[in-house]
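Next up is one chain by itself, shown in structure tokens, the form predicted alone.
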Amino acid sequence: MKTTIITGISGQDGAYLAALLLGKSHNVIGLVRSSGTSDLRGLEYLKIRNKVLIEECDLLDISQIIKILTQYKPAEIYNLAAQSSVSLSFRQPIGTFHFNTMSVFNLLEAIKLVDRSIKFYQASSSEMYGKVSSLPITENSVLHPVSPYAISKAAAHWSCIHYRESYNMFICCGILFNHESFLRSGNFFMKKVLTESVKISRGGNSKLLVGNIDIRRDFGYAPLYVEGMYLMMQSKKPDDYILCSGQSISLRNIIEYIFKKLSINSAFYEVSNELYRPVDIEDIFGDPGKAKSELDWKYSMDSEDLLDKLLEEELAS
């Protein structure tokens, strides 16, 4: 039975990935920085908490990583751990860059020292592309990050390519565009809109406060994106792949669609200048053609299908 390690097990991707791997008879070990403070509700929601072994490991301490690799001898590692909030990265740029780069360096170096046959997946991000000159984005588009988070992800991404090319290691980078589910953290736009809109519809929150909602983003469904991550690691040759829906939708249209579904008057949302970022990407969407053709990744949900699914999950909670 294959042993697989997942960092960032407490996030939505970590929980869905753990469920997928357990279904394929993997032994799953989830790494957390502190078992006392980590939120594992995603594993509980999917009813797999008792099937995943949780280990404490500070990814900024390479000696702890080496100890884990030596003890469990994993065949694969999925690195999903990061400071992943773009907004927070503007307030904490140094901490964001330090963790998102050094944790990856430590994981790669530990694999190089312990066992170079260990397959490694890095969660890269569409934010790396930032200010693009043409759409859709492909794996060959030029990186022009516009946030501290995006800069840190770009640095980690190139570090992975360096180790893959220099040391003949199996390293895949999944360049995922926005992907959502019920398990999405509340500090992300889609989850915030869904939870607060449902509260408003039930007589709760008085108003939904949002920032710049005239930007457009490429959104998809997280459980299906996790399947793409798994397919990358089963391929014969490691490479980088974009996972996305291939279309963008404005944040304003998302709010209006959900409000209409819940019969909420548009007066119940308000744009706040305080929630604007110092710089933002106006429109971004990708081309998933490479993943679909080379990995046989199947994704066909459009924006309305996604919003209906997410709203259904939120209302059922």
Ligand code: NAP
Given for the second form:
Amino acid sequence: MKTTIITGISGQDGAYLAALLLGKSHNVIGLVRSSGTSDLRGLEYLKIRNKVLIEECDLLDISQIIKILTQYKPAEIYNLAAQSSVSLSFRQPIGTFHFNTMSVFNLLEAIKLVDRSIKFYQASSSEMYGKVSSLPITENSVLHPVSPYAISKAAAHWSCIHYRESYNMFICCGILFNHESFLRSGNFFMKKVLTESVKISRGGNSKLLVGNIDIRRDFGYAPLYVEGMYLMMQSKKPDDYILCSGQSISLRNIIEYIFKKLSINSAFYEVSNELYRPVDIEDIFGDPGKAKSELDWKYSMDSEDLLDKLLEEELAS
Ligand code: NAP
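Now the other one: the form predicted in complex with the named molecule, given that the block above is the form predicted alone.
Next comes the full complex, this chain leading.
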């Protein structure tokens, strides 16, 4: 039985990936920063809480990582742990940069020291492309990050490429565009729109407060994106792949679509200047062609399919 470690198991992707790997008979070990405070509701939602072994590990302390690798001898690690919010990174730039880069360096260095055959997956982000000069984004587009989060992810991304090229290690970076699900945390736009809208439609008298909703993003469905992560780790040669839907939609159109579905009047949302970021990407969407042709990754949901699915999950909760 293959032992796989997932960092960030308490996050959205950690839960869906654990479910996928358990279905493929992996022995899954999930790392959390603190077993006392980490929220494992995602594993409970997917009914796999008792199938994943949870271990505490401070990824900023390489000695703890070495101990885990020596004890469990994993065949692979999926590194999903990160301060993952772009908005929060503007308020906490140093903490974001420190954790998102040093945790990756520690993991890479620990693998190099303990067992270079351990395969490594890094959660890179479309945010790294930032200031876009041409669309769609491909794996060859130039990185021009425009937030502390994106800068940290770009630094971690290049650290991975460096270890792959210098030490012949099996390292894949999945460059993922926004992906959503019922398990998305409430501080992200899509989940906030869904939960607030459902509340309003059920008679709650709150109002949906949003920032710049004229920006456009490429959104996809998380359970299908973790399949792409898995496929990368099965390829013969480690490489970097974009996972995205291939189309963008404006945040305004998302609100309007959900409001219409729930018969909510547009007076129930309001744009607040306070929620604007210092700088934002206007429009971004990617080209999933490499993952589709080289990994046979199958993804065909368009924006409306996605919104229908997310709304259905939210209403069922
Ligand atoms: P998420 O739900 O925000 O989960 C992040 C995970 O990282 C959580 O388990 C969290 O643990 C952990 N974490 C955060 N700060 C930490 C710290 N200082 N020390 C230890 N653990 C920490 O993120 P996700 O949506 O599953 O995304 C997974 C990965 O993909 C992240 O690296 C994210 O940046 C990247 N990514 C996501 C998207 C997307 O659209 N979802 C797109 C591109 C890339 P706690 O529960 O203890 O906070």
